[in-house]
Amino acid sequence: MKGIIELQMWQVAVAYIFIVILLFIVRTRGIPREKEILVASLRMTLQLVLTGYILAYIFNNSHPLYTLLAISVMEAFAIYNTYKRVKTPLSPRLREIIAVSMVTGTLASLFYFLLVVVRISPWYDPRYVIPIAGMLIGNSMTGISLGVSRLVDGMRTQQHLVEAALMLGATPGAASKQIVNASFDAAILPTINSMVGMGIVFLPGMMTGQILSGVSPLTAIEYQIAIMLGILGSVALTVVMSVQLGYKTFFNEECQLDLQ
């Protein structure tokens, strides 16, 4: 079995030809994303060698407090482009609630995907856990956003319908049962929508790594099966809890709608 190819730096420098190409597209049109695509490309190399240098440390040194502080990190940073993303503004209850749920899901899907599934010895062992935190906490992120963006929008756009079931004898669970359920279909729509298309229209990333280095394409599918599986369970774990508890904070004590 053939070894993974290694790169050189300069095969690399190579590939920004797509950057290259990328702006003469946009110049050539008119479209004013120079800037934010040289902005881009440069954080995305910068923040990547980083993080590299960072893991090869990590790995050659493994030792619980550095996995859980990386884990920290990669926490905090995904709450905070949460926060970021959600254009509206957040009620500080609001921003416990996405703080809570984004920690509590993603560390509840990590652990027991780490310890019932893939059964690693030990537990924290740098080389699967924070690959796979990265995963379930950067689509956790995505996936909270919509929904909590999809929620507040929905409580502002059809205030009315639900002070009108609250007049009626709604209870606030009942009156805002349609937007949370709504918010909750937005978040884990592209989740679904990328597990029928894989294996067929693309392979994914995590997948195409393993099979580049070398491990057979059985076990990488294997690995994969089971990490969209712990994916789609963290995702719907952080934005189930976001947007139930995150609908109440729409009310105040008296069960009135309260959108300041």
Second form
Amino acid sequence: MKGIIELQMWQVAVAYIFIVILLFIVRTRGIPREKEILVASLRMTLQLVLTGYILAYIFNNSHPLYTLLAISVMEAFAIYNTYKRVKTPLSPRLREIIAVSMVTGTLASLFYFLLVVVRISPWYDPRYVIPIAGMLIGNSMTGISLGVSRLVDGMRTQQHLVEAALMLGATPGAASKQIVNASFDAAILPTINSMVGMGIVFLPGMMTGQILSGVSPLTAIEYQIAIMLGILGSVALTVVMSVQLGYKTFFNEECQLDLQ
Amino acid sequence: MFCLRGVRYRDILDIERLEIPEGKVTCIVGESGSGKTTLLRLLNKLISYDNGEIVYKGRSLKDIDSVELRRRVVMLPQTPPIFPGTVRDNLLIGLVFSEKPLVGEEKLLEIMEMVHLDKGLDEDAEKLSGGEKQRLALGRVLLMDPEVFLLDEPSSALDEDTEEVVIGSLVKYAGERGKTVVMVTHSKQVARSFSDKIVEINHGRVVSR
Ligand SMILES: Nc1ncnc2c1ncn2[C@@H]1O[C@H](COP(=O)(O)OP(=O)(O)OP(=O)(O)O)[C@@H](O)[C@H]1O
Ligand SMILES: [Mg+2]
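Now that the form predicted on its own has been shown, please provide the structure of the form predicted in complex with the partner chain.
Full assembly next; the chain just shown is listed first.
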């Protein structure tokens, strides 16, 4: 197997021509987006360079603490990002639930995946743990953001139906069942859709990366299938926890709707 | 049946004393914004009072489980709630929510006749007119057969004749079974011809009459 062609600094620099083209297009058309494009390119570059150095260091000095630290940073970032993505204000209780669901759901699926499916050793091998944790946490973050947005939104827009159900003697769970189910559905749909197009419409990033670095496509798809199932599991677990625990925050102990 | 003493809710309601008799029809009247809906919501425990006490059949509302209470004291809100689905689904949903056994086609048709609703059971409930939705929502609570009916303007979208017939059959049904009815109404006609007791609310207080 051939290894990958090492890119020289100047080769990477040449790729920035695409940004220049984009800037040219928005400028001539008078679309006010130049600042965002520049900031995004700059952030992408800096963040990746930094990550590259950090990962290189961790890989060369593999230690359980480093791996755990990396996972913690990813989790914290994902939780913070979820709070930002959900546009409506979140109650402290709901924030707590988002955090707990994110951490337990992703960790459970991560360690199942690493220790039962891939069977890595040692358990903290950063070359496996970090990229896979990144994929699970990233997808779960999207899932929870969607699920919680729909939940909060549903509780507000369908407030009168939820209350009407309570008036008829429904438990809070029965009164919000439709909303909870719709939120769960909306949250896992993107993951399911991406499975449908996979391999035909696009080659997933991880698989592309493995193929580029010389791994046989057959090994690459094995990993891709396994990771896709892992992602699905992680998204489902984190989302079901967040909506199933989340709806309860909209009711007080007297089973009254409490939207603050 | 219900007995309220010194009940305050925010600065909306302040009820010194109010008795709601068992097995009777009590009408609640008063101008818009006076607190009639708020009173029904308190009785259904959809909100909790800040001060005083509400007693239902000798037990303080605070000691009765909310869900259990609502299954015995059912409330029909001012805007009739329509759930996604057919007329049949909407009639049965009260039984589903309150975990009571479902009923057969015959019973459903009987209820439809009581509320004067001449529609197919399989029609989309969302397509009904405002007044039809109101009667559908009323039929739903009748089907649940609770001890107390809390009805918030159950006939506001009906013409006078239909109102007379629907409320008439409701009152007759309740009378035969010894049910208690508490009904908010803007219709002097309804209050006069169907109520055993009229309670007037003004700025959150019960007006003695
Ligand atoms: N959740 C709430 N928060 C703040 N104010 C409220 C709330 N619910 C009701 N109110 C206020 O309390 C007052 C009484 O409202 P309520 O709905 O009980 O009136 P009503 O007598 O039913 O009027 P209508 O005949 O128009 O239905 C109104 O001024 C209303 O704005
Ligand atoms: Mg009202």
